[in-house]
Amino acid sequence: MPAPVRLRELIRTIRAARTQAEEREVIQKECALIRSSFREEDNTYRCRNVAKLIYMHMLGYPAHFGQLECLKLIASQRFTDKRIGYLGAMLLLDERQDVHLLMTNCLKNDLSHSTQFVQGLSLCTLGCMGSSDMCRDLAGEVEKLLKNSNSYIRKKAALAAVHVIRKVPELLEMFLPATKNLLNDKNHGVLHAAVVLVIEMCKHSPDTHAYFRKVVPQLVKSLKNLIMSGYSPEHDVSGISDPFLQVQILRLLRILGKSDDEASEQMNDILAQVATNTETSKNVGNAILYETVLTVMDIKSESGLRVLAVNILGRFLLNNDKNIRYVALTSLLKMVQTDHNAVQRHRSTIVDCLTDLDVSIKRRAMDLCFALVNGSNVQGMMKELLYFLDHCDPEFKADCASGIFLAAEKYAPNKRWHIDTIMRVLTTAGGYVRDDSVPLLIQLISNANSLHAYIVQKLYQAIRVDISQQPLVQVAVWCIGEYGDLLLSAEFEEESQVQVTEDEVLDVLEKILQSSLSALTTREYALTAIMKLSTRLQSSTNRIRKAVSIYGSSLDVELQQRAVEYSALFMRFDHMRPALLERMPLIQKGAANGPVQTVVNGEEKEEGGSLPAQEQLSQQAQVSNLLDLLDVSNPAPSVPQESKVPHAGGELLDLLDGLNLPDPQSSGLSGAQPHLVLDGIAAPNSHSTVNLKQDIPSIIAYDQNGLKIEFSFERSKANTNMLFITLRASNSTEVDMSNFILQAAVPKSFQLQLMSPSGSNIPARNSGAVTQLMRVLNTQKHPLRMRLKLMYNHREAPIEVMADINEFPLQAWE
Amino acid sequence: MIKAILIFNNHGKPRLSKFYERYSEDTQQQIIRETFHLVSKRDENVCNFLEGGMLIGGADNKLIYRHYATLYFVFCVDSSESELGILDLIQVFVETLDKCFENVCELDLIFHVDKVHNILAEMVMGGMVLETNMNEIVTQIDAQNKMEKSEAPTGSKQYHPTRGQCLQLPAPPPRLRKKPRSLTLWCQPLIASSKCTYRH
């Protein structure tokens, strides 16, 4: 087999490939060659092949078949092999493969190899990808190497120890004594690594803080040497000697001085010295200053030092270099909680940063502005922030809008300003506000009694112009529905108000309903608003009725349901309409619970018992999603359910099923209902009705083929027109009847409501029965007649029978 | 801690990728692509810090990058690292490469990926900064290379740079891709000597 190509050749070939497909071809061919070469156990060219494999891995092609080969290379004696092998191990292997455990032995041997570079390689690999098992095994070796005389080894061992501690924090104590010695080291590299090691230890275990606090004077001395020492070409970076080490020492001082007065005191001088002596013209100097500022802020420094730190940050803010400004904004954000006043001094600069071209700086500035808003500067800041909202990129708008809402809520000087601000946000960034802000806004608006006219005027004008921003449209439509009369009869406080006619209002609402820009939620809002206007506007009832009835055949279930119910309101319950569509009571903040609470309220009201017909309707209305139909006579607070608006009716009904209502038999939903849509919504719990029994003889409605159905009657005390019928189905045959379904029909002048039966299986030989509750409303006192349709399975055969019941006892319906 | 070090060119081709945290291979490639998208959109005069994408740990992590000629050097770090310090580190890394390769350019990185890895291993280990002294690093690298050369030359790799095309002229006119631009182009006025010291 010819010698495999060198890595360089392979790279050249890959680069010569002009398309992705060509490149893939080249690589696949090469992979095949490499694979066969691996199979042949070729020692001489293994490292070349693995190098090629690593390159292909970087480009994104699978290279896992080389993992074992890496191990073989590591085990080899040649340095070249080891080098490539360890590199391959770091890139291709990780803890999830079992193969890596095989490496442990090799690593152990190499850790005590005679050549420092081999030791270095194995330390490096351990430090990069050692698993916790490997770390546990090799920790002792690493600790030994910490005391090695070779500085090259010492510094690598220190960082390997960092990795070991990260993986297995329990081994921390093992490294403590050696580390202390390392801190005295002269070699900068070793000192740097040792400081990093100490920082890592302190992060993992607060006890070590006390142990290392004794070292603080030493660290201070080292830092001093670094600053004071003359030019040292080795470590010089732009005129400052070893800034990396300085920064690390400062960071360690920060951790050690955090809550300790004594240590902080020892540091004060050196920090002041660093802060004043460091040259700020280059990035390096600024890096050190930045670290100093962070340290001063975190430890218990004296106030003079803190002022110095904030001034440094202020200077950073004015720097031309974007990086410095970014860094300053970040640290100011961290400080704003603790040193609020100091940061306030730089408010104007921060506000200027809002107009910067750089996205990162703008974001930081925005966050900081929100943190700086307080009662005294809220109006000025809000002006700037609103301007920013107008002109910023879309990615900021959502955060900015929510931030403005929060700030306005906390610090609004008066209601009118608050509403104005909110409306401004809605009109400029209306599409980006969060969905849950709509109910919050509605609640806010409904609380501001004196401003209703003003608000509805402004919102109306806003949506006349533009109906594409859904949250804005939703709020506006709700307001128009609630306060439509104010809109029409507005007093002319400001010149911006215009005289509005009823037709114009309805035009706008209908446009929203029909527009393809409107989301489903918005349409639902609009339909309800139109309905509410039927009581607020004087002359447009017909138009409204027509508009509503169109949607009775809408394809969307929610709209259709609403439309049909509203139409029913017009037709049958017109006398109730004004009461139902009155102004909503004050929404209580935080009462935005789900339907569960609603139903519970309904139950309680049932026990209390107010006007029964309205009550029944109002319970149904409550239980439905149409909160707007709430009866004002209800004393309990209403629950804002706009946020639940998109749910179809079915979901809500499922919720009812899950509830633990006292009388499971009579609660829940009816079966197939041919009658009124309203019947489909259950009024929970007629438990109380049992107490309202009156003496009416029961009848046997049907008795054939072993199936007997008995009716027993109760007249509701609260409503003499309401009759409760409990039917009891029993089975005298030898075989059970299953899938029992009963349907009932009554003449048009009655209203019937069927609750769900207790079961659908009637056991044989009268050993049990199925009961079901029916409610009949007989407003016109006609004689009661009923037709029953019974469906069940008996002896494997489905049976369907119809029965007419004409002989009801007089007391049942008189 | 440094989470990842990526070098890719202006078209998004990875020239070096080193991850100090475990990611699957697919995730690694995705990270490279996403980082390229984020970084390539940046203007020339904005700050060098970016909030990281969703893949690399989200809120805590930042991307600190520098653009040299045709290459982007991107370090993905978490909040424990000083941003300005990492900027300096990138600079030191590039200068070290310059010392090892003599007027390093993209081709050097392409054909000597393993050597770049070795240099990087002397500077950053396990996500932590190991050594920042350029001379020290170069000394160690030279010693190790000598060791390799002294071993039996079967299949040994040659380490002298392959090309002689690296121009030393400042401000080269815009031209075809054949001639690589020196990475040290940023210090145009001082490029008379082949060694370029750290100056802003």
Second form
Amino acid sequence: MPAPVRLRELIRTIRAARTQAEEREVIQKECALIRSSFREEDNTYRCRNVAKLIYMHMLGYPAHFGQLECLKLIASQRFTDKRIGYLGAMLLLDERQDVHLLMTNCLKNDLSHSTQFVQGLSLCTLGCMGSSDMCRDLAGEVEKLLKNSNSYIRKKAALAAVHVIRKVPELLEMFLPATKNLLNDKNHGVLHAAVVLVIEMCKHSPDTHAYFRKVVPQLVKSLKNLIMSGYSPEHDVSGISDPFLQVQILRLLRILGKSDDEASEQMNDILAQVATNTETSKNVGNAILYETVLTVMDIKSESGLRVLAVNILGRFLLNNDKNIRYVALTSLLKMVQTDHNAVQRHRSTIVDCLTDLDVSIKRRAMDLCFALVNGSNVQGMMKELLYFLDHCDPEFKADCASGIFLAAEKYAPNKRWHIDTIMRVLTTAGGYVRDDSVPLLIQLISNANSLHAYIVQKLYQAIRVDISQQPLVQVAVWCIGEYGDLLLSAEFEEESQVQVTEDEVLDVLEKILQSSLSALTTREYALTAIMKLSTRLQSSTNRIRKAVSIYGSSLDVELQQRAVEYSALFMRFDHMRPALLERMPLIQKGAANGPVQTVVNGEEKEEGGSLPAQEQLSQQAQVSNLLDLLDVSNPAPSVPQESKVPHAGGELLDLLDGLNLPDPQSSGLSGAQPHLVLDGIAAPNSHSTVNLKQDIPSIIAYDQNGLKIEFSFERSKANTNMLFITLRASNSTEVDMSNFILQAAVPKSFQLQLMSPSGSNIPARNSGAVTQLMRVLNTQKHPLRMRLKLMYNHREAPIEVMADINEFPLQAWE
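The structure above corresponds to the form predicted in complex with the partner chain; please provide the structure of the form predicted alone.
Lone chain follows.
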């Protein structure tokens, strides 16, 4: 058989191939010749053939059929054969194949070979692909070689020991004494390998930390010698002596100094020397400084040293290398919680990174900017972040908007600034905000009583220009529905105020309803807002009725249902419409969201616990619990029970004097869930089983000192014993009546339930009213009698009056 081609000629032939198909043809032809040579047991050219297989394997072609030939080369006595054999074993074999176990005996023999290069080959192979079983069998030989007098062998043995510990951590103790001695070695390669070995031991066994903390002074000394040593051609890299060894020693010091005061104290001086003496003009020096910063961050270092570490990262931010800037931002983000003030000094440089072209740097800079926001710099930082939000790529807008929301909620100097900031975000990136942003902003606006006119003006102006930002439109429509009367009034005085007419407001809402840009949720908001404006825009009721009725035939079920129910309010229950469409009470955060912010007398207060009684009146709809008065066992859930108003129960005997009240057991309502105010109201042409009679005349229950209480009655057809009384309280004086509370009591033969009132303030000059629904169950058909207790504040003075009502219409009980 002719001699096979040399490796050099094969490489030249493969490189000369013009196409991949031609290359595959050359490889397949050569593999066939190599297989034939292996079958003929040709020992002369086995080394050459395996070398060619290794090259083909590197090109990605299969070469597994040469595995056994590698074992034969390893068993050879010639060094050139062993070298190719071990190289082939490291590339073609791994621990998942049982073939590698066949070389264990050869490795053991070569570890004791008289030639250091053969020993080095076997140690490299063991450290590269040794399995757990192989490591257990050969660990003793590796441990002996750690004590070898030859530095070349000690270095290779230390690296092999690292692999042994990774595969079999329980053998770690075997190497401890020899490893400790290696840390005294003068040879840089041996010392480097020893430090790597100690780091691996510390990762696998925390118990070794205390053992190696004794060598911290020795490590500090070695590091100092590297810094202070002069030029050494053998170890110099860009003017720095052995930077690889310096980095590994710093990593080991970081592990040993963590959570240990004594070890950290021993390191402080040398870390300061490394930080101040290392050249920063080359990338090699920056790598050492970065490891120094990480070490300072992890150990219990002095405050001055931590400030020095932050300043190093600050210099990194000015580097032209993007990788270094990214590393600096990532490290500062980790340090900002512990060294906030030191990081704040570099705020301007961090903000400048927001304009970087690299997206990774921009994202890290954005995260760090949000971490730097506090109460003293929130306005300046928000200005920068809002500018970034305006100009950043879409992939950043969602995270940036969410971060601005959280920062504004936590550090806002006042409510107006907070609302302006969120409105700016919604205007800029409304399509990217999280889902809960709309209810959160509505809650915030609801509690800002003094800013309602300003807010509704700003939002109205915003949606006149752009209705594409759906969250902004939803908030604006909600505010117009709630505070549309303020939009038309002159209460808000500012240069940017725009005079608005009722028709213009309705035009905008109808445009939103009809726009293809509006989502279904937005249309639902708009339809409800138009309905609410029917009680706020007195001269546009007919137009609103027509606009609502159009959607009674909408293809969308939700819009259709809303429109039908709202139309029913116009036709059959028009007397209840003002009460049902009153302004929403203050929306409070749940307990899970932290302290509740309330607005009392125009002042913001933050409470972590319960509010005083007078504040609870304004925060909890100021409603008296009649069922508490009568000791009923199943009170309505809409009436808070936990807040007892002092004067609400103080005059109980006076209120009930003269009325025969039931026992607690006989006066309780059934355990059924309470119904809504509109329970039993059926849409036109529906087949509801519950309908209400409206043939009972209304009465004036109380009319003194400008306060007028009117009762209207309705009876359920489903239960003729149940009477619904709608109370309407109006104020004809020139001053509003505030904190209005009504209590009522009936004789023991009746059962009475009070629902929550529509509000607590009765506007002056009959411009509005407070309504409240009562339910009276009269099973014995007795004549109805009732005693009322009215409490309210008028002209800054508390007023409390009693009234008996004995002249109810005959139809009310028959």
